[in-house]
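The chain below stands alone, shown as C-alpha cells; this is the form predicted alone.
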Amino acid sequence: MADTSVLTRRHPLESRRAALEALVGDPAITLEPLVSAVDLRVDPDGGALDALAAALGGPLPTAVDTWTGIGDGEALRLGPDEWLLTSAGTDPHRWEDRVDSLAAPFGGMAVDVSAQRVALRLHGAHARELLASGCSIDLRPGRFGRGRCAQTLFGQAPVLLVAHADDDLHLFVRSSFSGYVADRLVDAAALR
C-alpha cells in the first residue's frame, strides 16, 4: 500500500512551462521554483526586528512597500506589522517555528503560507510593458526600482510584485490564481 501521509509539492502552473517556455524574445517569463514562505505579524517598534535580523541573516526592511535580503530569501514589508519572509532552502515547517518562537516574545507570531503562492519571473528590456498591460501601479524604475515590492492587481487578480533590477521583476500570485495570470501574460507577450 502506497504512503499517503506525505504529501508531494508540484508547481501549480507545470502544466503551463511550455507555453511559457515558448515565448522568445523580451520579455522572458519563467516559473520560478517553490519557495519556503512566512508570514510575520509583529510590532516594528518593539524591539523584535533586531533580534530576527540576527537569526535570519540580515535585516528586515523598516519601509512598508520595500525588500531586504536575508540569507537565501527575501524580506518583503507587506504593511506596519507585516512581512513576507521567503527562504528557497529551509523547510517551512521548522522555519515557521523558528520565526514564530523568535516573534512569539515581543507579542509577534509567524505561519507557514508556502503553499499559497507561486512566482514568475518577468526579465528583459520590455517586461515592465507586459506588466503595464494588466497592472495599474507606475512601474517606471524611477518609482519602482530595485528594493521595491508592491501588493496590486493584475487584470483581476491579486499579486505581489518585486522589482530585483530594471529588467527583473518577480511576480508572486496565489496559487489559485496563477493559471489566469500565466495564460494573461502569454496572451499579452503574443500580441507584441
Contents of the next structure:
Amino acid sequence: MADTSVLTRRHPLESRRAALEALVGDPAITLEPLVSAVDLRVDPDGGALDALAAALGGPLPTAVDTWTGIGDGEALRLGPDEWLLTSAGTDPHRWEDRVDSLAAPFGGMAVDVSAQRVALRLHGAHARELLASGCSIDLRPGRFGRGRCAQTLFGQAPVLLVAHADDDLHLFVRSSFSGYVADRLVDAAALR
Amino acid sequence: MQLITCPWCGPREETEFRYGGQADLAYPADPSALDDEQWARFVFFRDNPEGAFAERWCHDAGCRRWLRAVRDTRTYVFAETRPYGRTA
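If the structure you just shared is the form predicted alone, then what does the corresponding form predicted in complex with the partner chain look like?
Let's see the whole complex now, leading with the same chain.
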C-alpha cells in the first residue's frame, strides 16, 4: 500500500481563489469548505424519511427542489427519490456508512459523492443578478427564496443552486466544471 | 426560448432536456418469434404524425427523470407532461 498520509486534499478551485478574492463590490464570491456528501436513493413513501430525520437530527425535505438543515449539514432533495445529504464534521466514509445503514432497511442506499462537487458562496444584494447572467430559471426571491434549491445550468455547466437568504446563495458544481464556472462568474462580475 | 414543464422541477429551458423519441412503444412479447421485417419495424420505424405526438424527454440537467410529453409537431406546443410510466 502506498503511504497516503502525506497527501493533503487541495480545493479544486485553489488556483481561482486569488481571482475570486480580488473581486471588489457586490456580490462577494467565496469558496465554501469541502464537506462530506452522500447521494441517497430511497422510496419516500416507505417511512424512510421519518427514520432518517430522527437519526440525523432534522426533517428531510418533502418537496422536490427544496432543502432543510440536518445536524451539521444540509439535506437537498434532487428528485422524487433522490437526496443529497451533506455533513461538515463527519468523515466521508463514515457519513456514507451511517446514512446507508439507516436507508438499507427501507430498500434504499447511499453512495459517497464527497469528491463530486465543490461549493461557491455568492453573498450580496446583487448575487441573484450575477447568477441570472448564466441561469435561466426564475431566481426572484419570491420564487426562489430560502429553502429552495434547483439543479439547472449555469452557462454550459450543470450546477445545484441553494438559496440560503435573499442575498446569500450557494452554488454546487462538479469539480471538473468548477474552473469554468468560477471564470465565468469572475468575467460576469467584471462586466457589471 | 421554449420552456418545457418538468413534472418535478417546473418550467425549464429546452436545453436542459434530452429527446427520447416516441413514447409508449411496447417491447415484443416474444422477440424470437419475429421475422427480420417485423423486428426492423419495431427497432427502426416510428410514427411521424402531423399534430399531437406522445414522446419521451429526459430532464438531463435537472432531476434526471424521464417524462412523457405530448407535443404538437406543427406548433411545437407541449400539451402535457407527466412522469414517465404514470397514467395520471
